[in-house]
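In structure tokens, one chain follows: the form predicted alone.
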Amino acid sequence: MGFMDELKKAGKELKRSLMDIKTAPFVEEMCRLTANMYRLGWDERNGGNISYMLDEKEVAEYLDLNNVIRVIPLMGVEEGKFDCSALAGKIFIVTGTGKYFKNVQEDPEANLGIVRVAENNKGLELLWGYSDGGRTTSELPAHLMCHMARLKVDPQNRVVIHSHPTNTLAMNYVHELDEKKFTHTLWEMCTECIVVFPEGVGILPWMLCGTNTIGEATAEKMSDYRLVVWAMHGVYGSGRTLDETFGLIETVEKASQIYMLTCNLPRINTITDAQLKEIAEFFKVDYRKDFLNLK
């Protein structure tokens, strides 16, 4: 047997000893959570998008991964003005450009894909999915921003989702759009607040998606914060896992919608800025002070 047959017969072997990589857990909980964020009016049509930074070896357990299908370009960048080598060799589930959440589940390749990001700044590097001939969502340049960003605070942060949250964009319409007072308003709605974003919310005034711009700014406001609401748009989110970072913008939501439900209404009661403080202590978390209006 000659060596070309030999590589042709290792090539079989390995393909065999893969498992289905849609049954991947990493897939399936793309899948679950694309659904129901949907599902939650999140993320209309194709509004929305996710990454999720994968451990090579699991990956590995599905996918050969010297088995690179095309070479996608990164979208929404200009050539030479986004350096994204840091993450070089990393690999990234993401849903593709133009896809609806909605139809995740019941045909995650062609709504997902898995890509190493190449080196030498050469595009992503595609090991499955997009099976339609579809690439990753526009929005990926400021995903990656996002990664670089949180991975200097928090090397165990894997995941950034964008999504519109129905009242946490309705609230952006009647609340002012300053840090502090958005922040205080919404630990102000729910017992929890404090404690599940300690550190506050970012904002960015509207600015035009998909650009280098938003994607710089919002990179920039990550390494302060978890949480960014783009104005009159949506939110970006991050965290060590997909449950968490939903938790994030879940509980974010959860608190705007108190607001809009109660915001043309007297105010009779509230969380006080003492026990706000009281909370923050209880549970240990590093929250931003300078955010409390305490004598």
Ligand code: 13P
Contents of the next structure:
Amino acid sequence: MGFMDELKKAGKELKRSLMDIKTAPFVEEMCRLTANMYRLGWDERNGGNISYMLDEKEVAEYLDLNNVIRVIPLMGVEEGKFDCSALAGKIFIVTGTGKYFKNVQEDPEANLGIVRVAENNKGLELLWGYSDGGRTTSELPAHLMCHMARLKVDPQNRVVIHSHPTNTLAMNYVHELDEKKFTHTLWEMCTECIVVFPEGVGILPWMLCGTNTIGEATAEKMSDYRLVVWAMHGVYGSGRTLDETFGLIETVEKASQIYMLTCNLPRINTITDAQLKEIAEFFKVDYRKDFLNLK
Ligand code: 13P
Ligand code: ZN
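Based on the form predicted alone presented above, generate the structure block for the form predicted in complex with the ligand.
Let's see the whole complex now, leading with the same chain.
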């Protein structure tokens, strides 16, 4: 048997031994999460996007990592101005641009893609998905910049989620967009908020989305915060797992909901700053002390 025949045979054998990607825990988790977020009303139409860094060994149980379907160029970035070489070789599962969270569970192969960041900022190597010719979310530059920023602070960070949660967005229109004041209000709305996001919430003013500029600004905030509000647009959250990141956004959204339900009513009770300090100290979290007004 010639060399080429042997190579083909090895390829066929590998294919036979691979498991069905649709049964992979990371694909199933993405399906469940997008369906939940859609039903919560946070991700209308194609709103929102997710990127989740995968373990290469785990992916290799389902996909032939030498089989690149096509190379996807990075959208929204100016040539030479975007450097994601720190992520070269890393594999992500990413929602597709223009795709609806509503439809992911029904057809993960068309709505999701598994991509590997190519060397030298040469785009993304598609290993699976986007079966109708689709591509990664238009917000991928922002996602990749956030991954790079978070990995510097927490080497175990794996997830970036962008979403349009209803009450968080509503609160943007009626509350001052000051990080200290906004965080303080959220902390006051549910006892455990300060434990879930002790570092507070970062805020960016309204900016054009899908660009290098908003990506850079978000990533800069992500050095200090795991949750960044994009004013009048939505939020960016990051974390080690899909659950943790979802839970972070969910908690901010819940606090915003309580705020929106109560902001037009006379406030007769509240959680005091001394009580917030007490909770934070009890749960031993490193909270933003300058976001409280303590004497
Ligand atoms: P994509 O469809 O490109 O993921 O964009 C959705 C979105 O929310 C943009 O901010
Ligand atoms: Zn958006």
